[in-house]
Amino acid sequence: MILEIAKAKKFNEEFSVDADKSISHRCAIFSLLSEGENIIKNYLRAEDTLNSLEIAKSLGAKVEDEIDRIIITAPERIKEPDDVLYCGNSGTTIRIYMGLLAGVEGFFVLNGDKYLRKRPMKRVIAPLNEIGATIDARNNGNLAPVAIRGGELKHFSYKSRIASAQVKSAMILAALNTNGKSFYTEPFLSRDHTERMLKGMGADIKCKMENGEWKIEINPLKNKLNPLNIEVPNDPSSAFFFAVAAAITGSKAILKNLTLNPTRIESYKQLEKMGAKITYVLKEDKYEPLGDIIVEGQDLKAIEVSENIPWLIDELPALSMAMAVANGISRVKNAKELRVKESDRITAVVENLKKCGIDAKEYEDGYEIKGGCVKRAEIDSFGDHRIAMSFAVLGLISGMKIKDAECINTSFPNFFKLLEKITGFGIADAD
């Protein structure tokens, strides 16, 4: 599928994006640890998150879809499935389920699409095997399919060299199935939905900063957790595409009902540093802080992004589109994690910006972008939804063709409809 994006005029629009992907995944997965009915409103119905829900069903959960809510009732105990558990394109699904299933008696195989099967899994498999899990995979234990022989795990004290919400989540879930108190330390606080949600469900988890590191104490489960009763907030990562769209076209976007969790809005703070006018309107704070973000585009200036990288790793491709039109040379550093996402996003950003006439240089842990005049081009999404959507937004300035754009449906099926509010007419599928 080749997607045609048309040049757009200035706009003043409200956007209600899809529900938060990270929280939706966790609702499906964590419900398996609960007793009673988990009531989830505004669950994201995208390919990736629906795969997480289907896996919960395959593991014995009863799932009722009542249109305005999803009700998940966990089985008495997680059952061994009779088929492979399909994770689609979602690294979150495969990596977090690994942590859950490592301590569950049974045999489980997790697999995904052709892109997921190229992504590294050893970062999760290795620490899980260290605490007694039996997990193997292709390519010397690094690539899906992943085979798990679940069983008893040892309590642990693990110090991660990277700040990764997926690794952390897998290890926390494994810790809940161990025989004693466990500790997990990361060098910097990564996105903390797992800690917040599990604590809200009654898990005995304590978190604190200690000697400049984020330390989590996890006690094993004595009983099943309380069920969720949650309305999933809208996704600030998805909304950020329209924040950038407003910033680079001198427009105004009102982004509705987002989580304002500090670990999720760092990209907006960086866009603000570039010169965009941004207002945060807090409405409530129950499971997560919830509110609106208003973005008004103004002249943008170059910035250097080298801190709080775990808080904006997913939004860096979109932020790079703002860098492409900003005055000066922007730099991204300490972001080597970009190389192990749905694509090598460092290479994907740099190669595609060069096609658009923008001077960009690639480094091992980031890149350099000199703002300039964006030209219409045909770019390759590399099968990565965030690369496809980022360059669709950049195309609002010059027009753009995007190859392999069907990947957008895996995470943000409403993207096309919302983009049409800006362009004023339908998005063309040129293939």
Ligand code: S3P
Given for the second form:
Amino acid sequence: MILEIAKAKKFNEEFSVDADKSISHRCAIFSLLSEGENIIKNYLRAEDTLNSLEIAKSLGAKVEDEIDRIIITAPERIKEPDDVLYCGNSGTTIRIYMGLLAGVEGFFVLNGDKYLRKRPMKRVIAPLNEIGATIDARNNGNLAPVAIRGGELKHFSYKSRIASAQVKSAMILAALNTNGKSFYTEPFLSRDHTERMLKGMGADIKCKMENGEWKIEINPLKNKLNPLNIEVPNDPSSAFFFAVAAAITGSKAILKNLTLNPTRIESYKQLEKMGAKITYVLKEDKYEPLGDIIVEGQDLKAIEVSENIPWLIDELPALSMAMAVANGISRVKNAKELRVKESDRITAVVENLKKCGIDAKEYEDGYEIKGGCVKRAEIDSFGDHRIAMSFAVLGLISGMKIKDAECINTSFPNFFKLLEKITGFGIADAD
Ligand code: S3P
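Any chance you could show the form predicted together with shikimate-3-phosphate after that form predicted on its own?
All chains and molecules follow, beginning with the one already shown.
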């Protein structure tokens, strides 16, 4: 699918974006550890999270799909599926399920699309094998398909070198299936939905920040967890595309009902540093703080981003679009992880910006962008939803043609409709 974007006028609009992807995945996966009915409202119905739900079904969960909620009931024991578990494009699905299934008796094969099959899995497979799991994969145990012979796991003390919520979540789930207390440390706090949700479901997990490191103590499950009763907040990473749209067109966007978890809204703080006016309206605090974010565009200036990278990793492509029109040279550093996301996002951002006439340079761990005059171009999504949506937003200034835009459906199927609100007639499928 080719997406044609036309220039937008100034706007003043409310956006209720799709539900949070990270929290939706966890609802499907964590339900399998519970007893009773998990009631989930506003579950994200996008390709990635529907794959997580399908896998829960293949493992024996009963899923009742109602208009305003889904109800998930776990099986007495997770069952061995009779086919490969398909994770599509989703790193979160494959990595978190690995942690869950490593300690469950049975044989499980996880696979994904051609993009996921290129992404590193050793970061989860190696620590799981160290604690007694039997997991193998292509390319010397690094690339999907991944085969798991589930069995007994040993409790552990593991210090991760990377701040990754996917690795952390996999290890926490594995720890729940061992026979003693486990400890997990990450060098910087990554998104903490797993800790919050599992604690909310009754798991014995304690967390603390010590000398900048995030330390988690996990006790094995004695009983099944309490079921979830949750309304998934809207996704601040998805909403950020409209924050940038407002910032670069001098408009106003009111972004409704987002999780305001600090690990998820750092990109808004960076946009504020660039000159946008941002207001946070806290409305509720249950599993997560929840509220609205209001963004008003003003002249933007360049910034350097080299800290809090794990809190920005999904939003850096969109933030780069603001950098492309800001006054001065912006730099992103210490962000090598961008190379192993749904695409190599360093190359994808830089190559595509150059096509739009913007002066941009790649570093091994980031890039440099000199703000300038954006021209209409035909850009490649590299099969990456966040690259496609970022350049769609940049297109609001210049017009833009985006190849392979169907990947947007992996996380944000409503993106097209919401974008139409501000482009009017300006969005068309050229295929
Ligand atoms: C996610 C964690 C992040 C993020 C991804 C979703 C999650 O990945 O990029 O989109 O839901 O746990 P890493 O934990 O690998 O950094």
